[in-house]
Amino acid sequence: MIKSLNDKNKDFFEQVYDVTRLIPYGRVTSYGAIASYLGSKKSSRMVGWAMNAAHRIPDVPAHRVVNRNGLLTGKMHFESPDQMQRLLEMENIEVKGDVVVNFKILFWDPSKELI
């Protein structure tokens, strides 16, 4: 049977979702992390188009995946504004003027860490 693009974005998504639970407690990962991890380093915008849904997964740690500059590009898909903010603050990871500070030092690269 040919899966429809919607089957197959489903698919991504999960895949996604699945990376996206491994990000370690007090880490953080970019879009086109997860993007390139998953074989397919021009989809990060579909990686974003994920998140945006994710957030309301309980087991799904969104907050934890930002722009590739740690920027918290995704703040305005989560129930208020400064929630994703308060989530990483609530894992000791500092966020000034929204962005991620110390982000190279957090920055988990499943490529290399899931190997």
Second form
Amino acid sequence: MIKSLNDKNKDFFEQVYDVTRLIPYGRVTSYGAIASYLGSKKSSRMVGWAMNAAHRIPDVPAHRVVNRNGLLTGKMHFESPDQMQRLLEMENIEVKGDVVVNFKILFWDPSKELI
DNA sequence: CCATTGACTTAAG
DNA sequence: CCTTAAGCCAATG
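After the form predicted on its own, can we look at the form predicted together with the DNA?
Starting with the chain above, the whole complex follows.
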């Protein structure tokens, strides 16, 4: 152990990354759903913050995480504002007016679909 | 150390 | 439909 990163540093964030990686292709979920699955539904803000920090992690499909209305609230934080929508459309997810069409059908709830 | 902000959500008016 | 307010908690100034 040379650098010894803080062991506790990977509590909430790491779990968020894990769940996010498990989102199936062509499906989406919400910050609240992830937060709820991890225990605190009201910590959805932290999920958003985790996504912000997830930029350094290539395996985390942050574009599959939207808010509870299917709105692409985090699109501003991508390389370009239209990148998020583009990535979604690339997975056959239709986006209209920054909102995921059929969001409620494409919605992937970790606490229900993930065991 | 205190204040503000934010990729959120829910409730109330 | 729009505005406040509250709850949550890390990061930033």
